[in-house]
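Taking the form predicted on its own, here's one chain by itself in structure tokens.
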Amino acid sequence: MLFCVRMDVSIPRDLDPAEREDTVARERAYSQELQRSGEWAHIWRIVGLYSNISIFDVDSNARLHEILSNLPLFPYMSIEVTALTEHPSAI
């Protein structure tokens, strides 16, 4: 299954700066992991924000809501996902 996710990020600016700093870190090493396995296909930064657009491939929306709720910058975040099928134009 595919899904175009949006990941808009919000950290407190009151939030210790060793917090932040682990919390980013783990965040970057954990959606590497994703991205070696094939689950997260595509990142891409929004230009001027501290947001993404990514393309899962998983199993079940389980396995999606699993992945995104378990990303360290979750409680920091506003996500929007969207269903994706192929086009029937597509070639």
Contents of the next structure:
Number of protein chains: 10
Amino acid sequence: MLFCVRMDVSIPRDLDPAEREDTVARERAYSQELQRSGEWAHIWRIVGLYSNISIFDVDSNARLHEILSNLPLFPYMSIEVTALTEHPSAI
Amino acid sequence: MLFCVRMDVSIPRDLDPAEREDTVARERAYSQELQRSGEWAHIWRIVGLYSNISIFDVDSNARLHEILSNLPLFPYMSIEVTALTEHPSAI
Amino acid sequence: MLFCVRMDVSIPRDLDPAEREDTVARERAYSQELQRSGEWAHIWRIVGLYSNISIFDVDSNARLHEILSNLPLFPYMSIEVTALTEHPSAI
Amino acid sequence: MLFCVRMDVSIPRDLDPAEREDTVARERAYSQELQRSGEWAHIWRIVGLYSNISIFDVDSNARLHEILSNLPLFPYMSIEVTALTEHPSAI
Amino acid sequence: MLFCVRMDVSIPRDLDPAEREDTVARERAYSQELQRSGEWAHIWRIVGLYSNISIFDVDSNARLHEILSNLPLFPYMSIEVTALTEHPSAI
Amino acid sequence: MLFCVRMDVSIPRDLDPAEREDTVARERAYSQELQRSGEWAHIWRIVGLYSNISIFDVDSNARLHEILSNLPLFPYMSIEVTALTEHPSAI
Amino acid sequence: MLFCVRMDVSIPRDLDPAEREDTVARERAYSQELQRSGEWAHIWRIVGLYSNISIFDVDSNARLHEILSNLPLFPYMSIEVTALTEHPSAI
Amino acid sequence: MLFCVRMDVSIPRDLDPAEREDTVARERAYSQELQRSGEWAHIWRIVGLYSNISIFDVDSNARLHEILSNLPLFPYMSIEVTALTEHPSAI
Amino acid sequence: MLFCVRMDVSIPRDLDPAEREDTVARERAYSQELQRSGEWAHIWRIVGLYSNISIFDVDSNARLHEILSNLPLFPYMSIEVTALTEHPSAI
Amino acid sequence: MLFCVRMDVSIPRDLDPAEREDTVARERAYSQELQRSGEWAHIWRIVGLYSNISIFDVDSNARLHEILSNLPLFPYMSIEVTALTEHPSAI
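Could I have the structure of this protein in the form predicted together with another copy of the chain, to go alongside the form predicted on its own above?
First the chain shown before, then all remaining chains and molecules of the complex.
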């Protein structure tokens, strides 16, 4: 099942720089692992923002929540989820 | 260049049924032709709405405007365009 | 899979009264059939509005879209879909 | 009487970790006690958010306010209350 | 139980003048009957608008919905309901 | 003259507890004094929120501003003022 | 007592041209009469809009409502009222 | 003096086609005349919308209002005006 | 040229009290000087808020920006500027 | 390709003054270098705000993101990007 997820990141200025660097690195690794497994189908940067628009392809709502709530940057994100389905005009 | 485009369709109730049917058919053909050419990279239905989220891959802003403003359903749509770029964590 | 769906109904004043009555009757029958099958798990009226908050329990996003887009009152509704999952504190 | 309540939780980063853990544990116990008594009829997690949608079945507005304002996480929540009633199509 | 209800009225221009006059007269009679019974505890005009802010004192959510959905002007109103309770500082 | 005033209170977490307690106590005394004088005609708690909806009956805009800007909790409130007048259907 | 009032005018396209012209002429005469009496203290056009920002100086909320609800263009306006008082820095 | 003006155009479906064509043609001529005089300094199409973002360079607010309120498409536009001034970093 | 400017003031709680007092005093002196020169034509307090609605009469956008950006409270204000012009019905 | 970009700057009060001064100086140099190269085609100050409206002329979305995300003030800005194209009435 497909979902469009928009993530807007806002890391607090006073986060310890080492923790910041580590969190961002873990976020990247986590995202890439899910991209390889196919569950994180697409990720694009929004121009001019520290934000992304992503497409997830997961087995259930529960799995999507598990993925999103375990994002290393989850505490610093606002997230918007839109349920998608196949479009009748898609080829 | 990539763009995320959301289209919300609202066809007036009093549109002539034949014109409605014809417009919807032309919209589908138009969309599928652009999907085949690769410019309309993805199209998904938003669950519960007469709306889609699409990804376009075009050479320029001008080309995207040309595509969108010639949609047969353009007069009955509200459209939202978000410029995208490659995400540094994309694999 | 669970979804919370809010539906706000606004039937045009100039809809033919017989068509209106028929549409509302078909809506009720359609809803009750899905309630019996278990897919439309809950429906509540919002006090003071011609609106409801419902819980759907369906197998997929595609099935939810099929259900919602076939609502007899669909052309006269604005719909908002929120994906849900089990709460860790639920008993 | 039925109410739909949405709770969005935002615990401050600088809350003492022990206090945080204790507050979350008390929240869970408090919620489960009310679920057992039947007043907190349903609770669902919103996918991708630290939020829930709940249904309360209480004797009065006063009782609902008493329940909500005594939530251990109340100081860190934004809350939205919608009064519900039986839907004429409910079976 | 107390509720604050805001009603914004927008009667369509093309409503038959006799029907308009009759509806407004029935609205007034209906409101005054409920004021006399004590369920419609207060009604104030908002300055500069065709709107009111009212306080209802009813036995249940169901009764409030019954009252509001039977307002003669209901089809031409947008309504906002806020559940109230006694304030601890009230004398 | 009548005004509807909504007050949403948000006391900062780091306010000294003694100052907090003192401010809340002074707020209550201040409110009750004005309720006794008749200028603060009604006050209700909004269910689920640290907020109230109040009705003031004052001689002038200037007097209302004097009352509100001297609320002990004024620095921690967001306030919304709506001018009211007698409703033609009020009995 | 002073009030800031913003009026946004939207005359329906299908209003009979003679009625339109007559309504606009009556609006102007009505406004100028109140400007002469001093109750309509200021009126300014908002650049680029069919809107004005006005200052009223009236004896009561009731009088302001009487003035506004009798504007010939009242049925075609959206109106926003803000209660004002003397500023402590005003000279 | 510089102003940024955004214009969103929404021509009613039932406008007579000849009148529509004529109005659009007059709009273009009017715009080009002001572009030549230098008062309409820039005009850009917003991608995907029947909208433009323009920069005006005029002698006064009054002149800007005169220009905008005489746009042939003025009755079918929503307009947003932002006053600009030279940026200290501009070269 | 006339502008309506709304200023909402929010001084941080942790500002040094002496600096706060000094800033507010300088704001008042600055405002009164501009009122005397005629550029700050009107200033009114919004009832219930630490906000004002003002009318400025200046020679240019640049001058208005100079005035506003030099307000001693500028760092603690949110500001909204609306360009005005003479109203055709003003007497 | 053209883009309209609005930048609203909000530098935290507690930023070290030397860092603040340095960041603002680097922002100015960075902006002027891009103005000279032609990619930052226009920049205007919004009257009354610490904000600008700019026009960028770049080869791609990726280049625009590179420019914006490297702004020295990027961490303290909220940014809004609107894709533009040539207007058919532009001369």
